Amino acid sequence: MLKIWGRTSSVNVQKVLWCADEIGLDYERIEAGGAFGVTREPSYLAMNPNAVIPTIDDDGFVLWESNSIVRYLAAKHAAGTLYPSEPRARAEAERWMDWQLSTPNAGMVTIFWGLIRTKPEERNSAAIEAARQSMCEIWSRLDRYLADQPYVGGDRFTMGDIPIGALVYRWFNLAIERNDLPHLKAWYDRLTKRPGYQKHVMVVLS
């Protein structure tokens, strides 16, 4: 059985759990990271030298990096659906998976950690506000793209929606001022109808 190490409050773990549920996979989740520790234990470091989550073990095949795990599970179990078979369609999905890591991720980390995981008296308000302003512009890029299609990969839900979808939940549920992004909001609303998104992503931010 597939094993997934990671705590459910981690956005990177949420990606993997959501993907697994979209596919209908059976898996065992092992608590790790944060207050659960584990990631510095020799047995874990032997699997993932970065000492972060998530990590999976799929019948002896060990893999880390959340977006790589999503790609792997989709390719293995959902070719032609979550994992588009046509190269151009697949490239569309993968492009937005890479964009999630390269572009919005840093700003969202600053906002999330600043507001949720930092004591009020220790917050860097200037850094949080600068990140918020930056993210308003960054999310507007995806908003414009979604004006002409319902999902990041085109007309149907694919693996490309998973990494950004997990991150955008935080954007719409943090106590911040947001600009009007109707197409991004419509896409987000579509995601909220998915049972796996409801179960693994739409949780209390902590």
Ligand SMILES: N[C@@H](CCC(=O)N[C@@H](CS)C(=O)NCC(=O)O)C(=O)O
Contents of the next structure:
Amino acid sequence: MLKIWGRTSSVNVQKVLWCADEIGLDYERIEAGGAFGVTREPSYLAMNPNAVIPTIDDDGFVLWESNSIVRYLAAKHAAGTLYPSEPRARAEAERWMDWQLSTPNAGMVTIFWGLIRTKPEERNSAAIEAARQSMCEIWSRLDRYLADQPYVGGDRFTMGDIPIGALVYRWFNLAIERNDLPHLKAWYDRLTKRPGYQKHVMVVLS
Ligand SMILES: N[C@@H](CCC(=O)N[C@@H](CS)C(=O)NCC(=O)O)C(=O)O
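Other form of same protein, the form predicted together with the named molecule, not the form predicted on its own:
To see the whole picture, the full complex is given below, headed by that same chain.
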């Protein structure tokens, strides 16, 4: 059976759990990361030398990097649906997966860690505010794109929605001022109807 290492409060683990739910996969989840430790144990480092979560073991095939795991599971189990078969459609979906890591991730980490995982007296409010302002502009790029289509890959939900969809939950649920982005909000609202999103992403931020 598929094994997934990682605590459920990690956005990168949430991507994998949500993807597994979309596919209907059975899996065993093993606590790791944060207060659970594990990631610096030799047996874990042998699987993932980065000492981060998530990591999967699929009948002996070990893989890390959350977006690569989402791609792999979708390709293996959901070709033609979550994993578009047509190269251009697949590239559209993959582009937003790469964009999630390259563009909004850093600013969201600053805001999330600053507000949720840092004591109020130790917060760098200037850095959080600078990241918030930057994120207003970054999210507006996706908002404009979603004006013409319901999902990042086009007319239907694909793996492309998973990484950025997991991250956008934090944007809409942190106690911050947000700019008005109606298409981003409508897409987020569509995601909130999905059982896998509700179960794994729509959790108390911690
Ligand atoms: N690019 C990696 C990043 C993995 C990562 O940084 N994971 C964080 C949790 S979101 C982590 O392992 N932090 C240390 C810990 O939880 O112990 C991925 O997407 O899988």
